[in-house]
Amino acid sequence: MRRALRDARELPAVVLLVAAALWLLLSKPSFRSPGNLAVVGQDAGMLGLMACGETLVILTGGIDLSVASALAMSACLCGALIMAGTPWPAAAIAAIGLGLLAGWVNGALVTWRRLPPILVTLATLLLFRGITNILTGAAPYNLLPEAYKAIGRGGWPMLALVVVASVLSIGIGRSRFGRHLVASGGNESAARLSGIGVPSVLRRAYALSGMLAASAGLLMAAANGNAQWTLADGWELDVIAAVVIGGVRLTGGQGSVFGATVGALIIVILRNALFLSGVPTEQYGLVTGGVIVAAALSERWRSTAADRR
């Protein structure tokens, strides 16, 4: 048992995350308040569905820059369309679908001629973002029904982040992909000689992030009453920080949803708190990164620590 724990990738992010909530819970009573509470749920759900999705490419050792760009894409299709005259929920599939073929485009430019995901993911990230500003003349989307700004408000973010996080937990324990998934990103030639389709493995993985970008983007769009092509703007750091603070591994093959669940907390609950705290926004990369050098430094000592048993 003891071991169990000691190995555990996700046990420092669940000690930091028990730790700060207490801490706040106790010193800051605004922290406390159902408003204040509200909006770190909602911002942890959308953070969350991102983190969730970025897990499942970093498990395969590659790395998707893209998924804000691919959020903010599909908000604005979903904003267009509903202001088109399309029913909200028509116009959700829709903007689901786009999330699903723009992360399949990136899985189909890593795996043909095996090209480096951080080079294709950057130019895609610039890509989307930019044909998203001009198709949408930069203008925002914001006559949108109250039925569908609903969805992102109250507990529905963070319920949609539980249900997601728990199916691809059992899926990536219990499921033939889930296990193609980790053994491409631990060992990819060991994974090929022993029959895994690798390349199909990674296009899934990266339209399932977009899937669950976009995901993320309707929500984001719901809470904010609009939709525009600056939505989520920077977040793609935040989500990888979420995924590494998390203990998931950059280089593939070790993780879990569930830390990545856990670091996309921490990051909000930790911005939170400055908020409350009346720091500028412009400190904030402070804290993220250092939470960021902390969670290296403890999978150094992880990787140390299992090569001298």
Second form
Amino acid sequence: MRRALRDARELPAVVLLVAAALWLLLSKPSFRSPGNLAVVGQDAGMLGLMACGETLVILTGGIDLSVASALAMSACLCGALIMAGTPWPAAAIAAIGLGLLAGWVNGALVTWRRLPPILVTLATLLLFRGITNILTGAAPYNLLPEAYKAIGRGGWPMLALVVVASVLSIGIGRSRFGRHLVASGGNESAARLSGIGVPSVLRRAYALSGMLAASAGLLMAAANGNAQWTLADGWELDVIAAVVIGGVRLTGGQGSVFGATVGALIIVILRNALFLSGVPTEQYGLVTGGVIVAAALSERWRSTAADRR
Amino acid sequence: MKTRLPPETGVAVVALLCYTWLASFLPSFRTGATASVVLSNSAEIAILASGMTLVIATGGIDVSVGSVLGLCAIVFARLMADGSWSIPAAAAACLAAGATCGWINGILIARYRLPSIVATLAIFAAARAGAYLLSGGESISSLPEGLIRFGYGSIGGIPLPALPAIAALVACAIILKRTAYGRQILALGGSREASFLSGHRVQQVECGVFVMSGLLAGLAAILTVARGATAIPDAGRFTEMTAITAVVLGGTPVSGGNATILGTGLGVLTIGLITNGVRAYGRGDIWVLLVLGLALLVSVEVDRWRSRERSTLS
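One more: the block was the form predicted alone; return the form predicted together with its partner chain.
Expanding to the full complex; the earlier chain stays at the top.
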């Protein structure tokens, strides 16, 4: 039991989350207000969904920098379809399909062309956002029906995150795809020699990441009541920060969706604490940067301690 | 025995194609004035990219340079505007600030063994926030005349800001190809284990490239302030992406162990031509993103093709 606790990679993140949440609950009455908690829940749901997808890719030893651009592209497709008269559920399904396709393109470039993931997804980060800007003419899609906007509000984003994170957590542990995913990241050549179809596992991981980013985009457009090409600009770094804080190893093979979800919650709660203390948005980076370093260092020390045993 | 194509072939062809296209369709590209604009506009990217080449040669990556540039620009401008420091003193402080940021990256990566993307991501976030904190979100424009004259000046048709850029490229090329330190950088990128076993001081070598990358970000900040005649806390946003693109476009593999400064210089030039060309066609900067994204994919593809050919030949 004690060893299990010591080896849990998510432990520092969970401790940090509980401490931050308790401190905020006790010291900041404005944090407890239902309105504020709802906003925290919304943001955490969206960031968490993206972090879950990113975790799948990072578990394979890759990285997906294009998530925020894929999010904006899918959300704009959804907005455009709705404003062209498509019923919103159909538009939402089309947008998720586009996210899946965007992720699959990343995966295809990584596996078939054997290009480094960081460069492929850096290129698609530029490409997806550029295409979205040009095809939408930088126009916002803001005449969205109330029924659609409702899915981004209240508890829905959080509920979506809880469902997705639970399904993925169980799936990674129990399904064949999940075990192949972790094995591919742990030691690719060993995985290949054991008969695992590593390229197809990788393509599916990138496709899932794109799909989850698109889902987050649907919720974000609904919550803002507006889909635009600038949606979630720069969020890819918050997503990676959430994953790192959650104890997922960037070289692959170790970590959990649960950890990444906790990491996303920590980032959102810290941002909210800074907001409530009146710190300007542009200065949040000092805290985010510090937390990333602290999390990475603690992971580092724990893993060297584990090596020594 | 086939002669091997040098790694710069791809980017040289692309640069030449870009130039031929632009020169044949847009008369303004045949003038010296446009050439000088392209050179001047590429100065900061050239400086950042030369440092980035050293980092990538070790197999690392530095995504913090754009933010460090922003922080250094504010430090530089505030010292002159509010502290009434002289230009050289403020410039020295600016370079020191950049080197310090790079040193923090280097310590986290070399001594504490954090993945370079994580450590520089943290500095990316923190340095930008620092720039906003120091400037209070305001731009600083009451700068000394001499600095602005430097930003707009030229000597023999070559814009003055291009000179430090060329100097940075040449210095990095000499370090990489002509010094023992440069060979240790490449050795580290090739194999950390082998480098350590050969008795190289791996930590110092690795920390050193990040210090240089930070120092060069400070130098780029001085140029940004001089050329813009103002310092904004947002200075240098997205330049890390452009710098990485230039290096990869130039034929330096991201896996480390190999590097070409000449290629990086040509990569920067290609990006400068594309950017100015897209603007000359009256398209917004978003088209630059699109073209750069495509150029990046094409160049990685070319690099893969080249390295496969080499491995079958040897």
